[in-house]
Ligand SMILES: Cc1cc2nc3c(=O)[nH]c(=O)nc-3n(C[C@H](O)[C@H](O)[C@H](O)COP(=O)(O)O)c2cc1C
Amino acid sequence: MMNIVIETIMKRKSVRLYEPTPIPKDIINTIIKAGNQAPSTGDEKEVEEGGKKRKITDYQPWRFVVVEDPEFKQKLVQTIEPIRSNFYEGMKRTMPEMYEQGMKLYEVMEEPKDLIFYSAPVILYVIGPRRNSIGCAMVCENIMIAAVSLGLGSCYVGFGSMVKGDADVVQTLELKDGERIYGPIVLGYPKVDPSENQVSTLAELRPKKKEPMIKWI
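Single chain structure for the sequence just listed, the form predicted alone:
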């Protein structure tokens, strides 16, 4: 049984090679609105009205930061790269197979090589309370499915959240105590004519989906 929603979900994959083509802002806004539709248990916060404080439940406690500026992207890379590099060095011993995969990807990348954001035109930060991790994760999934439906590729990049070592980055993202970065998610148009080496390397990196484990009761 297939329909357009199921087909879109089945087409989603992590894309790591992008065209430099900018994404129109109306498309980015549509993707964010789709993310904003995710279900949530809400998050309790304190607000001040008329000089009095009261507690309310915010059912959309997340927010979004869209990064397109090349200089800020470079600042993000410079902040994260030492962490990524140290992690990869450790992988040589603890996860040699994954290390080899990462090195193969690096070899087939075009200059300038970027193993963090894959030179995607847009980095989309989803930021929300630590205690609302389930809701924020569902926001990210909505975003990636919406991206596929609009002809875009996406990839959830965990290294992209490791930015707290730079005070300027923290200030620009307006990160507050108790908040967490979910993702970020990179977005862009998948590379149109990847080389044979790039295609085969990415195919190796992409794990084959197993059949679901189901117990019927």
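Positions refer to the first chain, counted from 1. Predicted, not measured: the structure shown is a model, and the values here were computed from it. Take the two forms, find the largest set of C-alpha atoms that superpose within 1.5 Å, and that set is the rigid core. What changes on going to the form predicted in complex with this ligand:
- With the core superposed, T21 shows a C-alpha displacement below 2 Å between the two forms.
- A displacement of less than 2 angstroms separates the C-alpha positions of K11 between the two forms, with the rigid core held in common.
- Core-superposed comparison between the two forms: CA of V192 displaced by 2 Å or more.
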The other form holds:
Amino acid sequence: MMNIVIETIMKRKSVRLYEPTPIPKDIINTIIKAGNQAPSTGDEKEVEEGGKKRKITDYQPWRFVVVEDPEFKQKLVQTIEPIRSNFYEGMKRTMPEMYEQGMKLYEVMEEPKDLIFYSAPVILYVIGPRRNSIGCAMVCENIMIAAVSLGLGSCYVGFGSMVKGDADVVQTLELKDGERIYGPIVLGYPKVDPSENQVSTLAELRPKKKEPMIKWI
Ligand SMILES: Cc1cc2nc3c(=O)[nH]c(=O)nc-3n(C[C@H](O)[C@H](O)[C@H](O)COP(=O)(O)O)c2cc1C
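Please supply the coordinates for the form predicted in complex with this ligand, as a counterpart to the form predicted alone shown previously.
What follows is the whole complex; the chain from before opens it.
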């Protein structure tokens, strides 16, 4: 059984080679709206009104930071790069095939090579309460499906959240105690058709998705 939604979900793949073409603002806003549409449990939040503090139940407790600025992207890369390269060193031993694949991707990348955000034009941070991980993960998936539906590629880049080492980055992202970064998700127009090019998706060595394990009761 197929329809446009199922087809879009099936089409999503992590894309790791992007055109530098910027994404129009209205498209980014539409994607964020789709993210914001995710289910949300109420999060207890303290607010101050007229000098008095009170607790409210906050829905959609997440927020979004859209990074397009080349200088800030550079700062992010500098902050995360030691962690990434350390991880890749370990991968040589623990996941040699995956490491080889990463190096293949590195070869086909244009300068300046970026194995963290893949030189995507947009890095979209989803930031929300640490205790709201389920809702925030749903926001991320909505974003990635919406991106496919609008002809964009995406990749959930866990490395992109490892920014605590740089106080300036933390300040610019306005990260507060109790908050956590979900994603970030990189977005952009794929350089090659993700359904065909294996290097851009790092899919060459990845086994096909397993069949779902289902128990019917
Ligand atoms: C929590 C999480 C963190 C991830 N971090 C990264 C990352 O840092 N870099 C990357 O290239 N892909 C990252 N991915 C993407 C996975 O590698 C990818 O989803 C997986 O290999 C399956 O491939 P597919 O997305 O094409 O189906 C991450 C995915 C998840 C769910």
